[in-house]
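Shown next as structure tokens: one chain only, the form predicted alone.
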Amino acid sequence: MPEYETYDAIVVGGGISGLLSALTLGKKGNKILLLEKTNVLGGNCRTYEPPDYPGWRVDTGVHAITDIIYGPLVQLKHYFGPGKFPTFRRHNDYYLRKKTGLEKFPSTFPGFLKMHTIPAKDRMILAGDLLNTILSRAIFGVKEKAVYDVISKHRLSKKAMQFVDALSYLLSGLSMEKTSVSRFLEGCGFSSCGKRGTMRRIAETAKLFNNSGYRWQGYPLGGIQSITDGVVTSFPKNVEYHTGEEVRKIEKEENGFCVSTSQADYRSCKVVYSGEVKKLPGIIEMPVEWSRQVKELEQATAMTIWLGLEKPMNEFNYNGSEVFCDVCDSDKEMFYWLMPVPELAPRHKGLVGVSTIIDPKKCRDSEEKLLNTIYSLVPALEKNTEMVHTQVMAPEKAAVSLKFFPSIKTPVNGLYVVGTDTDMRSMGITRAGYSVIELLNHYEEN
């Protein structure tokens, strides 16, 4: 019989959801092993120096962390060591970039009616849909449908349809045909995530007229790496982690699990899997129907281009981010999201990141199109750019759609899944955080 190292739980995957799982379970006294297949921890929650541009730093994608006041990261703050929780600057507003300049994205119903980006007739129609949908949800509860299903009954202009589609891509990574109304309203600040009683939902309708905007979003001052570093340096001694060790097989045993890698076998009472859920049936036997459902999870591919500026530009002298509107895209109506991140630039220089959803088979064409788009809207940018760094990645393990999302507890007793393909609330690091809170709520039940 081979010798096994035994743990209370093994966490598979060292992205932010896996790291937070290891931290929180470890702080509760469990002996934890975290296994990460790559040589670095953090996944899409990293900040690094591009190989060809020493002195510059970039994040893995453009990030605005949502729910920084009452959300999951704040709820998990007490698990961090003293002084390890990152400091956030407020992400004040979203803007719409047009050829004529910036227009602040409205956060209230009256503000939406005054928005100049789309024709007045379309604004009135969309405002009516917005009001009817929010009131209906407040009184009767959530009845999930696609954004397109709500607005397609009208004859809206192409510009209005492009605007709604762009916001859908921004908020879910998918088109308006696949984006749920819940995600759309939540992302625009008109609805809170999670379950609410009838009176709470009705009270929330006040947000239509008195919404504080996007000041509940923020950005960590040291880059998003500060979140990963804060977690890892807060690990107690009973949390062990290995990098460069890929899990190849998980076997259910009578009293727990055997987790096998190329280097060793490990035993644990429980397993927390934080990789892509649709890949889990490839390493452990799962029920056929569950496996079929998770394989249908949809994933978007994003391209982010980081532009290093020789000097800061007035065009990006704001604390927030922007979405491009006056964009002609013959392939698809996609979003373009730009965010200045001056903290990561060398002294006296500037840095902006711009992202869009792409067809992964057309990376070269997408890169050229993305650069041409931003240079056409901000002509002075091209001559002021001294660093260009391109990233292609999946921003979420599963895009928020109307399809099935698995729960934290799997059909296999003692096996849990966490991450952005297990919780539909918010996006990115915040959604990962919500999944970890759900894990903590269920972990002791078995």
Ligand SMILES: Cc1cc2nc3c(=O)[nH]c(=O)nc-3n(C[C@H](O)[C@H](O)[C@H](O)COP(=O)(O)OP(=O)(O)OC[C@H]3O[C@@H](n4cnc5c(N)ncnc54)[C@H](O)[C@@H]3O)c2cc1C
Second form
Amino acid sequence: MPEYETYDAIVVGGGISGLLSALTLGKKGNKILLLEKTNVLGGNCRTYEPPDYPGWRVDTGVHAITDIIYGPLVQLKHYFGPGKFPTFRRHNDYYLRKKTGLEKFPSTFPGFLKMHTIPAKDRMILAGDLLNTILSRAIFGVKEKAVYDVISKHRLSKKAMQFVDALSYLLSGLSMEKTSVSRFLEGCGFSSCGKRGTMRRIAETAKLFNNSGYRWQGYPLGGIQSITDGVVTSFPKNVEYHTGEEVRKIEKEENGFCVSTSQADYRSCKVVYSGEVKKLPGIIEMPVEWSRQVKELEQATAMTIWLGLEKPMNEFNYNGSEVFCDVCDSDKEMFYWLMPVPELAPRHKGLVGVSTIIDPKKCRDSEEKLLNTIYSLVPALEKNTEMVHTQVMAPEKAAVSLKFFPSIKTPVNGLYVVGTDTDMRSMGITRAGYSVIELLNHYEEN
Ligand SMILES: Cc1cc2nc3c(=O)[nH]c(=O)nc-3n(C[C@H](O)[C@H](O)[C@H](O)COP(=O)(O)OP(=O)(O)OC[C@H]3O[C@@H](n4cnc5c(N)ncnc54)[C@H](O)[C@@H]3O)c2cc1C
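Same protein, different state: after the form predicted alone, show the form predicted in complex with the named molecule.
Starting with the chain above, the whole complex follows.
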């Protein structure tokens, strides 16, 4: 009789990356144990009823899922049980909200030239910078640079610089000095992620003119919880999970690992860790240089305010989402992202969520400022709001910067890391999905 229960792999963490890891490895016949420290599965991929507001439901942050046509979730679809893969409604366009109404956020080069938010002279300069960057990446290959380093900063007005900075915060959670050009171009729809040859990259420049907008993004009907539920209800019998069990220590042994929680010790051949990579050296002994590098991963903090509307409003009667850009403001919260999510509202009511990047030390100020901005842009909203629920969360375990990003295989044989701090492609749930595909590519190697 073995002293401990043994598994082929133990997955640490039950956010979407841990859940997808457990599902896919389980479907390949491995005996899996998933351990989640909180009492619920899903991590940042959940939909819940805010306390004090029975009947209302909100997601953990405003979500538009990227790459829903060819991206990682679709690539992993065959692991889901029949009828368990969520149904996505198309996201459609992004809009800029101005005092005069909504203006489509451009997804093509000509569209960008027509945009009214920044002065025409700045638009011409930025358009030149954009064209230069895309063509040189297509011809000479992708050399990672910061957004700040590819714009003509000495010729642009302060307003235009603020606009680019705000857009960088929106797309990566970091300033333009730290945001990579790839993240910026992908987020604006001018480039897609993944490794590509020269011909593909050159062909991609055509996207500047015929980009179909943001229709490759979507929202899962039933809320983002439907992604988590779809995975959990697809688990085969050989996948076991425990909630309320935090992994405190992992020890490398001759033939695998001993994983300890407050309740028990478990043994496994392999470990897939999906918590914050930065915290892994506190749980298992890792090489010093690796531990030093992961410590430098940066994290952004986002605030989301959900507003429950007494009645649906015409102002939010569109499919997509909008950004408010207040380029007069000197703070990074000048870019707000708002999305109506009518399907989560009770019958005959409405729901919008609005998110921005904040300084976590100024939470209260940010909340007030965010609410004031929304109410001043859509004055009818304040009177029609009957539910306000605020969330403060890290959108991703590491924001994509130009710095080191750990790879799926760690220096410890048999120990893997997955999640939004292990893959730079796309964002959020899609990024977590890419990391799981990468895990599957490396899992059988030794
Ligand atoms: C405001 C906001 C907006 C967002 N917008 C989008 C969007 O538009 N599109 C998109 O795709 N994504 C978006 N996201 C991000 C997306 O939801 C997350 O990036 C994704 O869910 C992260 O998944 P994960 O598995 O990598 O990490 P997490 O969800 O953080 O999961 C990690 C899990 O591990 C557990 N854990 C950690 N340490 C331990 C331990 N020692 N023992 C046991 N368990 C442990 C944690 O409790 C947690 O459940 C947004 C998020 C926010 C907050």
